[in-house]
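In the block that follows, a single chain appears as structure tokens, in the form predicted alone.
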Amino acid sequence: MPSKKEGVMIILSSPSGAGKTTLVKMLSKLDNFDISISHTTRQPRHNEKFNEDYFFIDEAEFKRLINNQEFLEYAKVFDNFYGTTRTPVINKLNEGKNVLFDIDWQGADQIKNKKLDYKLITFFILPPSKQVLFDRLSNRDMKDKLIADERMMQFERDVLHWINYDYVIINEKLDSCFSKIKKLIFAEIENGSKDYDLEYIRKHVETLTS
């Protein structure tokens, strides 16, 4: 178990365009909380910034990561690479910082296979609706009917792994998803009682999958 020095790990997936990035970053802003900074193969967007929202690397230079095994965690989502590099993330628990993984269910279970020595609490973020998933894909960066559409069917197999979470949170309004989130984490931290309704969200997850 954790010492009481050592930090959390909290790792929130969704489908793209559920809003676990964004998440991610309102917790952040919480005392003691960072974010890992993966590293991406993918271009940036618009929006992006160097070494705060990814550090941009080539192929080649990712599968020298790789090969050196220098990655807590990797994979390969819409042809670009994403990974966490190892030891910025151990530096950070051993300082006493609780550590905020923006990964997909690839990286988490590699995550959670590796049984590190540090509490993990892991989330599952989903949509309220699958229109409503498909206006935010709409109405992002992605212009392009065939990338939102594109990232629907890998919606329809994303949400198969729901289950391998400790919870799931549907963001259906930002703040009040948010305030699920942080209220479970420190209810895990402290080991205080948790308000959640696993039937609810399992009767969601067949209304998505009909």
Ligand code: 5GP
Second form
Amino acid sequence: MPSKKEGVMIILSSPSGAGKTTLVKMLSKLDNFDISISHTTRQPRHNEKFNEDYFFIDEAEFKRLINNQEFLEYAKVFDNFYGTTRTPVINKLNEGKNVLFDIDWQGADQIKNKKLDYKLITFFILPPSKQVLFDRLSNRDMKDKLIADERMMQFERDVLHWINYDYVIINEKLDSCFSKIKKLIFAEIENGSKDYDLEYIRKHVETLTS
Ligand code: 5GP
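Moving on from the form predicted alone, kindly provide the form predicted in complex with guanosine-5'-monophosphate as a structure.
Every component of the complex follows; first up is the chain already shown.
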């Protein structure tokens, strides 16, 4: 029987509000790409769909999944738990699907450290400036300005993890950011040449953190 090529794992992380969830959704429309749907104990936002954006569960159920060792990775982000269950991911990869993960740096570290037998490509998405980030966060949930402020503070800490990723991409314009990521993924899969300027990224991070 012809053996099907295994899929690759693609992680996108970013400080909250840099646009990675939209990017993950755009990438998932590509042929043979699928999103890993996470479990979370956070409350759904008004526009979120159950079992599509997340599996929304309570803390008792989350702890049961931890105890049953069902998570490939999990972490506490802000005040809630988030985790990726192992079985659906491995099944998709074995079917030859490329799996996209919208997870934070803690989860990315855990998956990296597992050294699974699947190719892993990691991306860290940054906003073009702090002001743009603040505007995006404030527009997301107008009633909760406190959350925007809290996430801006978290940004300062999260951004430091850029160094652990294969690629850092600045999300200034969604379409060009998407096509950069897409090109890099296919270059990685096909072992082609990669258009990536690390020095430019280093300078951008300096501006964001100064
Ligand atoms: P949000 O509450 O805005 O949907 O997500 C908050 C953060 O949790 C984001 O950085 C998102 O990428 C991260 N996140 C979502 N699902 C998971 C997961 O399964 N594991 C980990 N480690 N982080 C996740």
